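One chain comes next, on its own, written out as structure tokens in the form predicted alone.
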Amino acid sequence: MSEIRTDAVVVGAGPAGYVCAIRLAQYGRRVVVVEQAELGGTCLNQGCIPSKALIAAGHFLDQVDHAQAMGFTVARPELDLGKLVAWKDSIVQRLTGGIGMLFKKRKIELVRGRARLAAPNRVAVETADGPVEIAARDVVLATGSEPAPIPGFEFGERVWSSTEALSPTEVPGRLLVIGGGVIGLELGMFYARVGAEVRVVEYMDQILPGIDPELVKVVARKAKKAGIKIHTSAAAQGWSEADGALEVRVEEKGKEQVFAADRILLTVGRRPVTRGLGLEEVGVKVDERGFVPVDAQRQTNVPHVYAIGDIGHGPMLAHKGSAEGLAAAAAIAGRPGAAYDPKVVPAVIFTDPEIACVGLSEAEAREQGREVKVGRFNFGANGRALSLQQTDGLVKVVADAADDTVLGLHMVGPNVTDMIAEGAVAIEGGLTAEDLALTIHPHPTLAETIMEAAEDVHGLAVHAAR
């Protein structure tokens, strides 16, 4: 056995485990990762890159489709399916290959296997060539999730999972989707642009739990607009297959009905990959659901041991992940205040349209006793939406009614996603409606819809018709 003796070893090459690593370089810290399969992790390989490709180029058909509206006489393209998914390689070999030539640079040292913690400071791998032990003053956890099943719907070659989701070799004719969470809507949506009869069954009361009712009306108006099924207080009972194709039974409301489909797409959830991984034996506390508790700086009960990204509590955000590999990075190397202390972590949706938000929504402030002002301004009036036909949707500002700091910012429509960090950084820096009402944006600009809803919390949005 092969020993390697570091200042800090990070398991998964992940969002989360990635930027940590490369941090504790820049920090001066020897750093080996030790990651079994892709630079990147999910994120980049079978989550938030290639689903965005694809949904790029579901967007694009969607343009053609309007182009006539502008004068322009186009034949809808033929899609040549193994292409697509080739370009959506490509994109996510350029980004991994740019994480390897980062750890070059930062003289990091990666051996690929899978690990298991030996003892708080030893991390053992089984490689390709052998058993590898490493030797760290400090180990980082971030070994991710993976997508969750339910009885009755093992994943395999009829009932995909996000990651079969996105290399398809054919488009079904037929797509169930169980579960109309992020993940169900984003695919289901792309699916629906290239040619699949698209049918949803979602187990809680609307598509997108937990997202404002107000702006999943508008996505679920979209998505009926463009074919989809939707089926709300729903739940899959299990599958056969007759003549070819499956049959799913599926009870609604009291009421079982059965679907014919040619594909099932599961996406009712993550769970966080920590078993194998020895933490038991070494004393890492993980509770009955497989995470692993934290202090501020992403340290377990174990002096010296981190757990960081999706395996730890909070939201499985890719950007979550990096901000609390950053905060692990800082602690570990002594750097004065190092914490994972943000007031809000942004969310972004890429269903048709967009969804974006940050902060307590409208409910959530007023179940926590606030009296708040609520600001609306609709994309339909926004000249920029209007020159991309991208009309559909609103900006919500949820400040508090008595002192004028904001909230909340939600978000439905074009390009929404690209526009949130700007009520992040409002409600971090405490600043007011008022603030976002008086800093001049550039016109004419979809970013123009946030002062507008600013200035409409004290009823003076200018384009507004109240």
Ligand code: NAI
Second form
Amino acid sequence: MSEIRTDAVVVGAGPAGYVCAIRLAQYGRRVVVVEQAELGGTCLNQGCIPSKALIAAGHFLDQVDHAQAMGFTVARPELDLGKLVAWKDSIVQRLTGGIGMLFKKRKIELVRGRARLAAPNRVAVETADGPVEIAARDVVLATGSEPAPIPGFEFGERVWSSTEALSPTEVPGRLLVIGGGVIGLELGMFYARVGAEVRVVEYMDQILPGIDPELVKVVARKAKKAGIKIHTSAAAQGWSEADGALEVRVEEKGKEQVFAADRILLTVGRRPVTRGLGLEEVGVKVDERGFVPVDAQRQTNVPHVYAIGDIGHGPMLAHKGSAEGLAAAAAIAGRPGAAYDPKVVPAVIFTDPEIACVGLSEAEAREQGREVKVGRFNFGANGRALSLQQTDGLVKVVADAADDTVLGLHMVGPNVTDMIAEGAVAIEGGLTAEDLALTIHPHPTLAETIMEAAEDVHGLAVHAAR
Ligand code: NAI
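Could you please show the structure of the form predicted in complex with the ligand, as a counterpart to the form predicted alone just displayed?
Shown next: the complete complex, the earlier chain at its head.
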């Protein structure tokens, strides 16, 4: 057995782990990263990046429709699914290759294999060439999450998780999506665009539970227009195979129904990957749902053992994991910024149209007993949105009624995922709605809708008719 001695070892090379490793190297620490699969984790390989590539391809079909309205004669493009998947893979490979290159430049050693904690400062790895032990003062766990199954719906050829849905060999004729959350809606809308008949079964009384219903309404309307059938307050009970097709039993508002499908896409959430890591054996606390509790430095109950990303509490989002990685690296190196303490974590959803939220929604603010003022502005009154032919959607600014502080920015519409950072800066900086309204936003841009919604907090949006 070979042994490596280093300053820090990071287990898992997703957006939490690889960012932490690079920052540790920037701080002059010797770092070893252990990864059993490709660099980049779920985000780069089976999540954010491949899904956005497919979704961008779906948007291309929309643009063809728009081109016709502009006066072009365009034949409906034929899709070669194999080539689309290969193009998507090429984007993933460029990014994962980029991480490998950054590791080399920073002299970060990569050990490929499955890791387990042998002691608080010792990681045992099963590699293709046999066992390796890594001794380090600090250990950072960043092993991520995996799709969660439900009883009766084990993943396989017929029941896809997001992983299979991102590398299809054919577009299913009828796709039944269980779980109308972020992944179910993003991928469901892509599949509808490329020709599948899509049906979404959602347990709660609204798709995208937790998102402002005023925003969700815009996406639900567009989904229906695209032919997607949505069943809310509905739970999938089981499935069987008959004559090559699937029959899925669904209880909707107390009534049992059977829907025919060719594939099931199960997207009912993700669960942390913490089993088999030896955590309990070395005394690291794991809660009953498999998450690892941590302090503000992302340190577990065992000194010098850190946990970042999806295995900790909070939203399972790449940018949250990366921020935790930076905080943990600073804590390990004794540098400033050694606490994960954001006021807000923005969320982005790549549906059609996109949704982006940061801070308190109107309902959340009122639930907290706060008096709020809400400003709205529709994309239909924005010149840039009109020229892009993407006028569905609105922007809501939620401000404290007493002192005008921005509490939330909630948007549905074109490119809102690129604009939400303005709201995060406003909230982190303690800005007021008036600050947003008085900040000159360039014309003609989609971002003017934020300025006008902020003006509307005081009833002063220039381009609103009301
Ligand atoms: P989710 O939590 O967003 O949605 C799961 C949905 O399934 C919920 O609406 C839930 O009510 C429903 N559900 C649960 N059990 C059900 C049942 N038995 N029958 C019917 N419906 C049921 O989880 P999802 O979409 O799997 O995503 C997992 C994680 O990945 C999330 O934390 C999400 O934030 C993250 N993610 C983020 C993305 C982004 O930032 N754009 C993209 C994709 C995923």
